[in-house]
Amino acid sequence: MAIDVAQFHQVFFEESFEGLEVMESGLVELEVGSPDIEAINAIFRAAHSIKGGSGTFGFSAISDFTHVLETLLDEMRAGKREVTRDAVDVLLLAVDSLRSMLDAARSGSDFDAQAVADVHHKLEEQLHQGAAPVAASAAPETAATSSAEQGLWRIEFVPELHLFATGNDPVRILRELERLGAFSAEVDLSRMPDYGIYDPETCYSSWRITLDGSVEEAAIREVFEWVEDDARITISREQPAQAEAESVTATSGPSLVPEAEDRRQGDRRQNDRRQGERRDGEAASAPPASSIRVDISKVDSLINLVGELVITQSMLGQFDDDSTPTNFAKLREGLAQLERNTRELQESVMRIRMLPISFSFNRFPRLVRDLSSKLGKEVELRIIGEQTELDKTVLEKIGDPLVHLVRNSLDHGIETPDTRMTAGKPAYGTLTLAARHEGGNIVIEIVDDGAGINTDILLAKARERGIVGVEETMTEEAIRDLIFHPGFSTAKEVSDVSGRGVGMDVVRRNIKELGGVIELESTVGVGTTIRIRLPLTLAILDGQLVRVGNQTYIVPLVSIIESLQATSDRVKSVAASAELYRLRGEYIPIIRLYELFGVEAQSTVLEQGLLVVVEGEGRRACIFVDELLGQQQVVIKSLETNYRKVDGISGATILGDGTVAMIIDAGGVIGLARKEQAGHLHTEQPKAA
Amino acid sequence: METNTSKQTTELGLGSGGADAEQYLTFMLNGEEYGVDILRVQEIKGWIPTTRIPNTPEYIRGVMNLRGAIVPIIDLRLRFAMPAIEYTATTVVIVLKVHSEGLERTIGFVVDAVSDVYNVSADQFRAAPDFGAHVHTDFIRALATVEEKMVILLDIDHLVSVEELDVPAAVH
């Protein structure tokens, strides 16, 4: 059977990513000294399933990698071994190597051979330092060990007649212990029946092995741990060499079959039994991140469903209170539409785009873990409202900006414990990252109790960088928004933390890019907070329509700062080409998007129009245009799905009555303007620049 | 499907084509009949308004909303640089898919009418001559014969080649 295994290969990524996702919280959150056994096995599972999948797939470098890992877990769950602080901080190191390689081998390039193998020879010092004491305070278990030299092991095999049903080859198992140490086999073949009734796709065969009796009975059971079920295994001791190695054997034994039944096989033989035990086991421990892993392809198609319904709601709310005959004839085409939407929307619901916040919070207990650590701080971290849904997209975005604020909270917020105890505070921070709907957004905050974001020091610092002239007198609300400033930072040195002045700036652009808005709060001593607001998703968005001649585009309600009727004397020109409106004492430049887009406006009086005044990329502008319409929300349509990109357009949109109109990208447009205005500048005053 | 039997067999005109023959949609263009495969051809509408696009090439007329999706439209005439006419209720627009790059885009085409579809068969293909350099021949797949006429047929993933739709058109 010559099946192309890498067909399976994005599974198999998928779900050691997964599994490593479940590996290090589950290590963050083990504690020392006293670990929840059950979290244990969750971590080992994980880090088996990995072995086991790099395995048959043929990804040696991660199942050897993996092996020695789960050796040290293994030993950590049987009790043999104490979780301590170091070992467990090589098992991230562990975790971090192990995800190295495996996006090494996703991507098809070489990892870094090197730094694994520096934490592999850290796993293996671990696996023998550790042995010593636990071996001096338990006497058992250096009996068993000593025990494990003597003797060889008998090892019956007799598989269930349908074993090549299941899929598995004997062979490969023999293989398998021809590799764990000096091997002999004797095959069995006296169920063979006769030739006539000779099935080849039976399993008539059984065998009788011996093994050297330095390989640990775990590893010999792990071999056969995929046929255990289809399968009379006997294992046993040639010379058993002292009654009380046989008596750990025997306790040992029983307690790794159950934990064997737990693992991956239960996925692949349809065996209930064996699936309500382990659903039972992980509801016991954490609740896995259960996944949902959709086409995006689908996803889009059910948004492109919902563009559809809105736009004919917007059909069917342009039908009044006049109901002439004709009228009732389209709003009747409208409701059978309506319906056509409802139903494939109910039939695609399964392809969902939203997902809980938890996939972008997910890495913050080791963020917070390591920083702390690192700055000799410690940190409580809290997690509030990680189910918490959002678009895909959205949360793919917020992860970074997200690091970024965490950082920058456990090293500018959070103080010492010295600086903390002086200020009557518990020595430890609390660092809160909570997550919530509110109408049509979601609001991520970033709370922390640290020492608050002192006003008289960044002001300083901005006159001192010239951000902020001497003489000027700003809001405390002004003041902080200064962080957001670029090139600006307070740390007092730049560590690799924070304080590269590279940051908040790029943060708060990043929201805005997402249509979302950043917030801050902060009280001296007390604390800042950090809120996100984000629309739920880049599929919808607010628009104010605006009309140009007989065009209507639309501007996205975030970047208009507000819309006013020009007075001429507030209009002032410079080199008699370039116009700029006078605006509380600011000079904003006008763009005449007639003249930008090249269509004919109703009138080019700036008197007789209005003037939308738009942010985008950090620049203000005056869009002159000649009417605003009205507000709603429009569907995102890209141009580039049958187009290309446009400058100044950020898509399109299709109104309710089903004609298209542009969405107008206010960073796009101004520097589409400023452009504009460079080559008029060139071509009338060659010399000028 | 390399049947050597079919090309013996193979007629001029319509609903003789063997196992080779293609079938193409043709239109008529300023008198001149074109033919694009019949497999790009995803439906043909009449002619509706569209949304322009700021600072395009005359030639792309806008666009329109399919269904949904939002579809350039190409005026072929102009595309071509014959004269403009005014747009009336015979005006067609062939929605075609274009590949380029790798990716399958839908774009609408504005011509006069619709024709007819033929068989033609690679035998019946002959090569577009050279013009000399005012004729742009890069998206002729072939001239060919069908009924005495002779249709032209296009290429046309080259005709919205990357130059078409990719860059950014200047501004100025």
Given for the second form:
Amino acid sequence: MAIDVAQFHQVFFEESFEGLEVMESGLVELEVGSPDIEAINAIFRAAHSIKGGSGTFGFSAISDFTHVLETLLDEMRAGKREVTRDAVDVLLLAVDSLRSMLDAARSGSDFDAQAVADVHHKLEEQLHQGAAPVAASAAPETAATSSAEQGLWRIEFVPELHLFATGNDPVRILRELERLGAFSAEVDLSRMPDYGIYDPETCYSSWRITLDGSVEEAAIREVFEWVEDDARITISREQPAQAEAESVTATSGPSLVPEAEDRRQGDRRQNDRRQGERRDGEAASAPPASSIRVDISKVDSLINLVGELVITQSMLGQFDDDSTPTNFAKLREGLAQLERNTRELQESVMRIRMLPISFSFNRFPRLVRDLSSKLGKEVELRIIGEQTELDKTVLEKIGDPLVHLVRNSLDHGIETPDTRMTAGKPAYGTLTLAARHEGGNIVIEIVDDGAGINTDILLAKARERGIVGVEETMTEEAIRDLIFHPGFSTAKEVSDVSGRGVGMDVVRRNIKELGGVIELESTVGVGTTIRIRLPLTLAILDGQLVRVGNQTYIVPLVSIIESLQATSDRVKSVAASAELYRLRGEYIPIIRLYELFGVEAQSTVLEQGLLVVVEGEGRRACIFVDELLGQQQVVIKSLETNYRKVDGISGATILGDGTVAMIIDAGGVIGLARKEQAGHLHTEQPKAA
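Could you give the coordinates for the form predicted alone, as opposed to the form predicted in complex with the partner chain above?
Below: the lone chain, stripped of partners and molecules.
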């Protein structure tokens, strides 16, 4: 049975993308002129691993591209080439090209060959520009005598019989050696068994190789790096006289394997192609694979908890229908232990999905470097709390909103060096990304020490657009909140960085979909702070159970401001039967949930029920319910996945008694009530006329 090498692809891609992150962050932090050699070594090792892996799995375009990149880095770490700003810029472009090529290889699509070729050309230019000068008179002599003076390399390559099972192919290794210089190879088939017991998945062949002596031994050993634990490799150098005598019979590029081996490799390639075609057909309908790396300590904790559950189950299993009342105390003890174990198991499982927010923050040093250079600004990026953990799903979805907020801070917030110095500030601005746990949430802050938000300009722009009435008065907080109004922008010029009037409303909507809220604080001339509060996970939320008639609903605690008993003297009725409740000088609309959802209420008198004050999408409302039942953590089930989208409902859960309870979407309920109110006004207008 043929080995499906594609089973190793997922690990290769994961490690390669991690390597790209190492390369990108290392290059961004690389000091021009006097770089840290260890940092260059780390970048080189990441590039070398990508090159080796791509060569092993047959992604030759990626391997060839990385080879030039690796050569440039090798000269930098050897001190043969100065680290310049231009060189770092080209290397960062090469990282982008590698990322696009790897994305294409993973999805089975085509990458932009022209764009990759352009970056490849820039890498070649860097190699030639920084090449060490060689005296013209000495060059021919060196070229003619290097191999003779140093002798030839003799390499014995004896793979273990199981080499194919590791996903390695000796022919690819030999081809990599062939690129290093004048090369010849002789195959040894002495381990080949009789045809009757021949196993095509066993590596019987070994090779004796002769290679140009001018090649460094380190370069040879790098080629064998991926198989050094699965093969016997001997490297030695021949004496110059012997090498010269044998060079008459050595050829530069003979066949690497005899005819029989060629046929076997041909059969393998044909079989691989068939399997590839089959996988391509399956991949067209299969969703992309997703995985997560988990610390072994988390897995050990999970296994221990499962063991505790088994013990508890065994203890509870001793009780049957004939159990006497005297055993009830032990039964209660067992149930309490089961509750503890279940809660700990839940927490352990959730921790497995937790990843540090550094996975998202790591992209910003490159982003800040590129954008600040483009905008002619000097910006220092500070990252705090990058090891703060949150759910993988939240982490994946918060990335784009954070990018938009950082771009806005760089474009609109932080001033140019001249402007800052005129205002008595340092020439360079500071942008801070911070993350921390606060209660059951994660708080992310984007802080800049820029110009701040001028509310006078903001209000004037809003009035000019007709968003705010000419005579309408607003608080400072409400004016700043206009930034999140769809299509609103204060940018004087439209650029490809920001200022197109789209984005901030989308940012708020995306954060809301994650069950979070966004807050904005700003002081003119001092700076701006944008604060995002998110649940640690989307799978579980802390909720308040409320009863409306015989229906139970769950209101997320993050949406609740307070709960109160209504009094009639604070209620005011307006047109179309709309009701407002006066709370500390502010009139808040009342939403009767039984009317909105069409359920039978226990009571329709406000004084006999309770008002739950909630906030969603920047608006507040009082939701009228019959009773508060208690608070508990609930597991969220998607309605869209299992049924369809329902306005005002963000999901559902199954309670302890087996009944289904809907989870209230505060912003959705407020929006739905406003639509209902607008509909009433529309139908009543003809009557009024």
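In this text, the rigid core denotes the largest set of C-alpha atoms whose superposition between the two forms falls within 1.5 Å. Bear in mind the structure is a predicted one, so any value in this text is a computation, not a measurement. Positions refer to the first chain, counted from 1.
J.: Is there a C-alpha shift of 2 Å or more at residue 667 between these two forms once the rigid core is superposed?
T.: The answer is yes; the displacement is at least 2 Å.
J.: After a rigid core superposition, would you say the CA of residue 599 moves by 2 angstroms or more between these two forms, or not?
T.: Yes, the C-alpha moves 2 Å or more.
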